[in-house]
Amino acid sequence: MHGLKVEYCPQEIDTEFQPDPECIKEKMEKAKAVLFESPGNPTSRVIREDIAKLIVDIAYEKKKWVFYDQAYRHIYYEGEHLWIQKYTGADEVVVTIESFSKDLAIPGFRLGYMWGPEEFIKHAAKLKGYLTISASNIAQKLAIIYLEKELKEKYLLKVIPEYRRRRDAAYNALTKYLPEARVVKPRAGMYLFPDVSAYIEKMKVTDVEFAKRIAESKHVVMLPGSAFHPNSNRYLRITFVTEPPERIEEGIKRIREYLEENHVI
């Protein structure tokens, strides 16, 4: 709407998808705002505290906006969520974006909210009214029940151990059946984002074609990395929270079968 140009700081598997602090300093010289998330999608990366603090410090000094997307803030298997709102000046420059899609597991309802400096939220509410009016009543009533009856804590106590079990199954199957893939075991989030360039290059196909062929021949569906950014065309996004461990392992085993049938392994 405002003709802004998006600038990126690369996030690669070699640094466990952490953005380069020097790149952040350079880009923020001219930037109007910074958008980042933790835990991430598709990488499940948890932002390093020194990097997050750097972003807030520069934003506060130079009066830039920081949009912090923390939709996966409760989906942790090791460690704790980083609340950047604690840093000096954050109350003046940080706008926090939240969602019920992950901890309540209602992604289809698209129910979320934001909080931050009063003046910003006042204008954001105006814009929201022009764009989509409001979230559905059913979704809002569901969220009220969820919060008032303290169901969030009960739900998370039940699902986090299961998500962890499924994460471990996915990671172990990947390292077992696809040894040339490079993968980071996430501390949070819902996804593995393996670098499968070793196999893609041998087949001489794009990541999109690679994912398409496996979906068609083995009925295993993954998102190609380039769906998120053109420079991520070496990766695949694998969601591990929606299937039990045995089906996760079976899916990754089928990927190996496809590679063997095509003489890649």
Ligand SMILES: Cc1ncc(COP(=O)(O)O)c(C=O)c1O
Given for the second form:
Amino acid sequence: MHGLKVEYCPQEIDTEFQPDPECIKEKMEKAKAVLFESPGNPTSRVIREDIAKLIVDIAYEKKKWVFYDQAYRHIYYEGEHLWIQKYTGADEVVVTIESFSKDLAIPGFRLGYMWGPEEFIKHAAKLKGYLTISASNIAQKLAIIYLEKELKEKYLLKVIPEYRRRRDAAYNALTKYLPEARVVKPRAGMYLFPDVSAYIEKMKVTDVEFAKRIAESKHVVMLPGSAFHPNSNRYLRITFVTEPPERIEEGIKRIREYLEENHVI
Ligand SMILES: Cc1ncc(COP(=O)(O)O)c(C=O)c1O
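Now that the form predicted on its own has been shown, please provide the structure of the form predicted together with the ligand.
Following is the full complex, with the preceding chain placed first.
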């Protein structure tokens, strides 16, 4: 709508998907706004504190907006969420984006909200009104029950240990069955984002083709990395929260079977 151009700072597995501070400094010179999420999708990366602070400091000094997407703020297995809103100047520049999708596992409802400086929010609310007048009533009622009856606390206490078991199952199966993949064990979020270049390069296929073949022949569904950014075409996104540990292990085992059948391993 505003004719802005998106510039990216790469996030690669070698730095555990942390963006390079030098890249941030350089890109923020010209930028109007910075958007980042923590924990991330598709990498599950939790932003490093010094990097997050650098972004807020530059934004405050140079009067830029920071959009902080913390949709996964409750989905932690180790450590705690980083609230960048605590930094000096954040109340003037940080717009926080939140969602009910992840807590409640209701992504289809698309119910979320943003909060931040009034100067920004009043315009965002106006724009939202032009796009769609209101969020689904049913979704809003569900969110009220979730918040008022303290279901949030109870629900998260129940699901997080289960998600952790699933995260561990996915990570352990991946390192066991696909030892040439490079993977970071995420301490938050819902996804593994392994670099599978060792396999797809041997097969001479793209990430999209690879994901498609595994889906068709082994009925295991993953998203190819290039769905997120063209440079992420060495990666696959594996969602680990939606299936029990046995099925996650089985799914990853099937990827190995596929590679064996095709003489890649
Ligand atoms: C980081 C992040 N932010 C926001 C969203 C969108 O959430 P919603 O379902 O509320 O549109 C997603 C959904 O996958 C996400 O991964």
